[in-house]
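First, one chain by itself: the form predicted alone, in structure tokens.
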Amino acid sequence: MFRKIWTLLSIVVMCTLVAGGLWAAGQAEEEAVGPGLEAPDEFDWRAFEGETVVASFPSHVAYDAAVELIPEFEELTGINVELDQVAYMRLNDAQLLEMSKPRGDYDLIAAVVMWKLEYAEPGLVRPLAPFFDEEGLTMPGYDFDDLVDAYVENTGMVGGDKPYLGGEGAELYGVPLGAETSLLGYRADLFEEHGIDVPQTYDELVEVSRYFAEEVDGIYGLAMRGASGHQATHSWLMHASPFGASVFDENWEPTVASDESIATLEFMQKMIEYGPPGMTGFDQDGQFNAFLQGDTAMYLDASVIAGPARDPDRSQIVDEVAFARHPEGPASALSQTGGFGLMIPSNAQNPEAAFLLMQWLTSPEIERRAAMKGAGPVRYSTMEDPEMQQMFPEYVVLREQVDYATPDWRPIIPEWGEINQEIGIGVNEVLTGAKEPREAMEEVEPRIRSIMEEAGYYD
């Protein structure tokens, strides 16, 4: 769906890979090559030997898996890697503090997609095209075009048709690591026992949720986030695209009170009715637990659920979970994009060494090995690999789903933090029954417009 966006950049990268002169910086030591990575003699893996890359990473399954492999990178390249790995909620403040200095401590950062415009527009991070174009910097076999198009656009493209998307004039600032889309998880044992087909549409999703809540003792329908603020907004966005709803129109006028948005909220009200007690207060952990502890028959949200579903320390339904495509709504079959990507700060002290680490961590073989440790894949080849599909059956579904993942799932603009909260308060008021859908959203719309007006979006 999105691969045409990358044709030009892919050509640049592939030309870099095949031009032998671009690798003629020296010879790699044969014994230094990491498992599965065979460097041609003309690529100098040790060009930055002795330099130190300081990386700002989150505590997140994809990064935990990648970190385990970093000693191999250090041995391969002679580059020292120092990690500042902290909880996600602390990352943004720490990164902004370091990137505001003339010389920052961080050479490589993992940024949530919602921060990319905040980092790229004021020049806090570097565009990546110059690195790919520079002689001797592109590692062999990187295969940029193998990265999932929607993840790349959502994670790293800035300045296109909309400021947070690709298209004419856009530049690449990051590559995905820890990116995600949405999947439907369901209890295969219960569906088989009750002779129920997996829902392929939202109408079927409502009916299946009703059936389990009303006909099966101790089982509810769908696990969903509902807590006021970001969590409730996330849930609304999860279903808004399938219903044809959006935050803004083409002129940046808020549209959260549209008929499509109201239909989205009415669907969510039904999920609360058929869901477990307390769901209006669920964050992601609450949603995970409701499904993994066997309280609900279904889960529809981020694909990162697959790892915890296999973990006997977290899941009581380890052998009973299967996955399916995000159901199709009245308007579309589009699904979520989110997660993390890697960027290089403008004030990095060792940017070239950081670029080599960025590539290595997201290269085909290292991605595959990290995926075996629980990281979600960001490459088509990993999802399509028969061996990986046998180990992780959800990859078959995930490969189908990424073709429907939309990079325009939410408006990633600097004002999104405030808007996110406003929508989430209104959605939670609907889910708790404090207000009717249209009443709540008609109160939210002018608050959003005020934020946008103050930011200068209107003439």
Contents of the next structure:
Amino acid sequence: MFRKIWTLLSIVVMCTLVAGGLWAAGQAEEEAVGPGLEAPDEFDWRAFEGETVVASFPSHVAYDAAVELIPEFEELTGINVELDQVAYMRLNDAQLLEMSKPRGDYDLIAAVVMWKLEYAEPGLVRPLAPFFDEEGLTMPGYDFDDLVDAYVENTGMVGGDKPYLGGEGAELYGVPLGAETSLLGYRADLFEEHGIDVPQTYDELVEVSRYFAEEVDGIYGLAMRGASGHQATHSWLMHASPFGASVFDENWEPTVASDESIATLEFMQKMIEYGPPGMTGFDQDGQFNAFLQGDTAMYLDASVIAGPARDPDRSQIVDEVAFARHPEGPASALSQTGGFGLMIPSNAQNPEAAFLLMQWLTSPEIERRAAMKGAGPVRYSTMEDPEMQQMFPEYVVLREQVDYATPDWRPIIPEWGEINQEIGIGVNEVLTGAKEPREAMEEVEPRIRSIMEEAGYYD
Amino acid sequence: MPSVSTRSSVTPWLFLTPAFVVIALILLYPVFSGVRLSFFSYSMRDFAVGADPTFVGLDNFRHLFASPHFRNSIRVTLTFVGSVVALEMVVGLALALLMEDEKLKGLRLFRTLFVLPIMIAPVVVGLVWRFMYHPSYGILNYFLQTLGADPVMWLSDPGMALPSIIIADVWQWTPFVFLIVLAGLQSVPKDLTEAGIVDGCSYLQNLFHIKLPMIGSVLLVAAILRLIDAFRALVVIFVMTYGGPGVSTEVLSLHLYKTAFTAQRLGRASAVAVILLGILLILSATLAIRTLRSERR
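Next, report the structure of the form predicted in complex with the partner chain; the form predicted alone has already been given.
Next comes the full complex, and the chain you just saw is listed first.
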């Protein structure tokens, strides 16, 4: 009996050894092919070998691409990366919970730009300057200045000219990854067929929308979000900058019932009139589908649509879509900024290793490789690269657009979540025709004021 | 040595103790801390930085009753609950009466089919109805257009959104009423209805004077269970409209969710929860009292 068990055990052990050896050989071969980045001699990639970085990432095209590349980082540095990837709506709660503990489980988090003040002001995340200043921590060839300025300010800067902006006294808390601005997407085939020029101003945008809706059978004007709450607020804010409207004046007094804001809403009412049926209930998916299934001639919103537009599973217009700059409004040609930024929690257990991963993921070469997998670029050099432009023609437009991207189109203050809802209800009521623009906004304004008053902005 | 009578009076309590402890831990403690929190101002941010809640007395409640959104959500909830429960009771009872006859062919198959909607997860129900209501690709507008009618903006028209949600809820929960009422009808002794027929009762007389009075307590239980459930309805509405257009479908539970997780006011959200709990307690107490009374009879 013992003999039998002994034999069986020996066989199992031998099999394990052989399998392990074969696997190791395979690994060695992969290593010979080479990791993504060649390590120069002077930088010690393996300084944090054996440490574990736990990352809280969203399900988002930029992060999906990054996740595919992370095994190469582990190979290069000997750092073990564990991922907690969830739908972005669930990130906020999970991250707050982890960061409230004395020792958190997360070493690197991807935060939506709207949460940066919520994280940075009470000191839940670390300023990044000490990391960049420390000798031997910044990887060679990182080139921070190559990151799009507006994205850096939007995702990372806290405590400058306004609490959520750069400027004097501002500190850097995050680095953009999966950041975006707005672009005009249009159906090149339809525009050519009808001999129409791509709209460069909001007036032309209205006229072209009207033309398609009224003159072309089965095609509507512009795909826009309109659903009550965040979606409607997003649309209104994105058009508000070109019309010169804003949520607050310089004293934090709400100005959503200003003439500029009313003009913005009147423009949006026209877009509803010339848009596909049911647009007042569209969230981002509804908006994407309306454009990608060929219902509308145009799309004006986040640049992240470039990826899905090229995906034959999601898009019927793969070969017909083209991009142009966000049209210029009566007041400005500014476009939005949004998306995610990488941050390091104050209670991270391996912050240096996390900083290494943060840099590696946003480094020029890894960014280019992630871009091939559909992630939107956050570096000037990627957008300017002729080879990349060949593959992704929208990079030419994107490069021009980021110079007009403003980090100050949306007030990122801790009270924003509630204000966002209030504005979005009012805007949606205007779009569905339940209320007139001025009537709706004059009801919203005092509600915003009372939220701000309660938060102590007027003391 | 304890006497037999002492032992027998203590033993049942000993057996009950573990259950009491468990209930106190998982049920009473959260309820009490929720009620307590409704008198405080507390945000997710306070929680993250470890700040203590600030006592604000009845401020949260005062603020709620002054808020047009809260008053609106009460109105929407009452409309929603009233409509779904009335419709589900009427349709469920009608279906049960139709299916009551054991000799009907294919009865078993129909009963199984009718029960399917209850089994489907609410998120899936919400998504399926959202697709069916889709303004351009939805099957409902497809049929309307085939018939030559104008498409209906089911979920994006402020006047249509609440009725659309009511339809979805009635679709999902009528079978529940149907099942309970059917069981009640089958327990009505056959000789009573047969005696009625012999005495010359019409179908309606038989229904209103014999069957319905006999299953009165069953109908009450079904109605109260549906009432309680309808007050808590969240997921289907969350998925279908998220309270829109405007705030036309924002029921109390959704208002609670938004207060807690969008506005991040945990104290005020607790106040909404306390009000909702109060309403539900009254309903449950009614249910318990009526059931006890009918049992005693």
